[in-house]
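This document starts with one chain, in the form predicted on its own, laid out as structure tokens.
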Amino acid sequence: MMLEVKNLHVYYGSIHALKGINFHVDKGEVVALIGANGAGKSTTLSTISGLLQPAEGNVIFQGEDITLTPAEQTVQKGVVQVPEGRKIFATLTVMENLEMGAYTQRDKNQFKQDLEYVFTLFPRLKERQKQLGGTFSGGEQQMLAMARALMSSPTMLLLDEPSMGLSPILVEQIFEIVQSINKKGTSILLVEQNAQMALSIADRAYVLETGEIKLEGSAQEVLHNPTVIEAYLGGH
């Protein structure tokens, strides 16, 4: 097992956020975690990644508890989350904004390797170098931060609303670049309002409701499940 959440409790102040919620992500695998605005997707993940500490339960990656591990020290294991909005360096070029998803990769080799990988799955990217990063699309910010994430060599990569904000046709782009990533071996938790798209792709999801799982199986299973349908894709 890759990655594995046991009995996980976050509060915001006395707003309890996630309540005891427990999933898995297996090697290689996609999964995907559903939920309505305000569901408690986006903790989850920052809970993951170090950015949040749970007041109770586990974070378990690879075999080892990284619950209370700090957020840079969980990149450095291989645990890397592309945030909600992008989060991009603004006024950093491209080639910047990629040094600074490197900063924990001390092999020149491996640098280099990461960053022929990148350029081969955003060729735009390649062409505009030393374009500042807020010059750019909200479609191009988005496959700039994942190409951000990707120069970690990350293991697993936590995406937080990769679609949000852009046209359908960079949507399909976009998936299909998160297949891609996935075929080379990176294991995916995806976090997406469009239940459709992210159904899709994953192998297995989970639907999160006010800090709570509701329900999970293949990701088959609950494309076709009545109250996934009524609730996330539009009672068709």
Second form
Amino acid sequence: MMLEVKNLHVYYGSIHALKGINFHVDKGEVVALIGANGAGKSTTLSTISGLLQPAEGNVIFQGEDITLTPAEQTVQKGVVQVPEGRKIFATLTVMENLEMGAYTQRDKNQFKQDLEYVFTLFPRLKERQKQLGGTFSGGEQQMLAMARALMSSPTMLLLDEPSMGLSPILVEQIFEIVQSINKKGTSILLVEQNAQMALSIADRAYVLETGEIKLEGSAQEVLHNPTVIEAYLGGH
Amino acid sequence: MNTSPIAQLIQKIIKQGWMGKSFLLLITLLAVWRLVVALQENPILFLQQVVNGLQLGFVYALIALGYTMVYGIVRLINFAHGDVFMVGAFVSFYSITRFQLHTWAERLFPAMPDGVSLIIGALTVMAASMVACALLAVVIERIAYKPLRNAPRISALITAIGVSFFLEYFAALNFVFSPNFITYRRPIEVVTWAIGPGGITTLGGGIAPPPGTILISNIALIIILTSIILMFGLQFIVQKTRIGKAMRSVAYDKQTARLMGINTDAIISTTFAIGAALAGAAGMLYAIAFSQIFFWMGIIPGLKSFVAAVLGGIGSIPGAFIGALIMGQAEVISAAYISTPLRDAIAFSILIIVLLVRPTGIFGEPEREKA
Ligand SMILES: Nc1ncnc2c1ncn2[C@@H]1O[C@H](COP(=O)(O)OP(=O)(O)OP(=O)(O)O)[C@@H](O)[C@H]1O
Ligand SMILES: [Mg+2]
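Could I have the structure of this protein in the form predicted together with the partner chain, to go alongside the form predicted on its own above?
Once more the chain from above appears, this time first in line as the rest of the complex follows.
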């Protein structure tokens, strides 16, 4: 098992945002975590990456308990989060953003290799290396955010709503890239509101509702579940 | 309702702040006119003031950079920064008088040419000030500011004022520095040159400066040169190095910086250290220029550099530099042409004007809302 989340409880003050959730991601899998606004999806990712600390429960990564590992050390273990809203460093150039992604990477050759890899995934970044991140369009920022995360050669990628605010064509493109990253061996936990899209590339899925996992199964099962169709796929 | 055209006009004037703007315009025009007249009347005196202002401006720039860098990264006006500058001056004083740090090269390598050993000695003294101030600032940050990082900004601000008082009165203790004015022993002799159409004359030994010349001392040159080198160094660190890029990332967005594996606490400490090191160097340069040190010496230069940072746009490094040069000129020129006692009042009215007209300063951007 790559990642295992056990009985996770997270509070914001008195708000009980995660109420004891359990799930796991196996090696090489794409697992989708879907749910409506405020369900607790981002909270889950931030707790895994160490930005938040749970009141109870554990996060186990490759057999190691990383529950209390602070965010800046989680990256070195191989887990990297692409935050909701991209969070590009607007005042840094594209290249500097990528260098920050590789902040923990002290091996020059590995850096060059990773850089080449992200440039083949996102050729546009190569042309725009010197441009300030803040001048990028939403779609370009999403690509830059993913490229930046990949610069740390992660074994596990946490993606928070990569499709947010993008045109359908761009969403398609981003999801193809997610698949190709996965094929190269990176496990992926994909948080989405666009359930249709997420389930089309996921192996398995969990449905989160107000801090609890309400449903889990293979992507196909979840896709055909009547309540999911009702709530997330716009069916009646 | 009174809707006569005159009332409308008056309302318009009030609403759009025309009175304030025209008042400012008037003042600016007056100032420019005064300067043009001054330049015509006595261009030599005017140029002399510009040179003096430059020397002062560069010292302010070194201090202002610390204000702006710290504000940029933790959004704190570090009011203790001026006192760190004071500590820098005292540390350089004691490294010269107690530890003879300025002559170590000479003592160790007697064969070395005098000039070289002197430069090495002076640089060592400066390095001592810089290191001491950097350590002091890291300790202050750790003890006083870090616990308040998530507290309301006003708490940290008040703490900074407290730290400032602490440093001043702690420094005034007899067994620490001194409650008295101290004459600063310069590690280098002052040499003054008179530069004019007739060439350069070295003054000293009772030679009066020939008429129509501008006086420049080696001290002024040292201050300007050292400041420029330090500022290029800073610019290099911030723009090109891994630490500098991390500093900019942390200044922009701490959470995301952490996701990149950046230890934000360490980067914040480093920023405090770099800013304080520059203030330490400034303390030594200031002491060399004015040859007197005192435990309150940090207050006024500190405040003026703070004004410089606000004028340039707090958070902006080029802004602090430009703002400081403007402050240096404003101070010297108002002392020369308006009134010496009024020069501080004029310096601080610049703060009020900036805050009224363009609170973001010359290079500043409006505060970004953080998610
Ligand atoms: N910083 C915070 N302070 C207080 N409450 C918060 C904070 N962040 C999130 N919450 C609350 O926690 C709950 C879960 O929020 P979270 O951001 O994890 O939802 P989400 O599933 O990611 O939603 P979205 O799809 O809108 O991004 C919500 O009720 C939210 O209001
Ligand atoms: Mg979210």
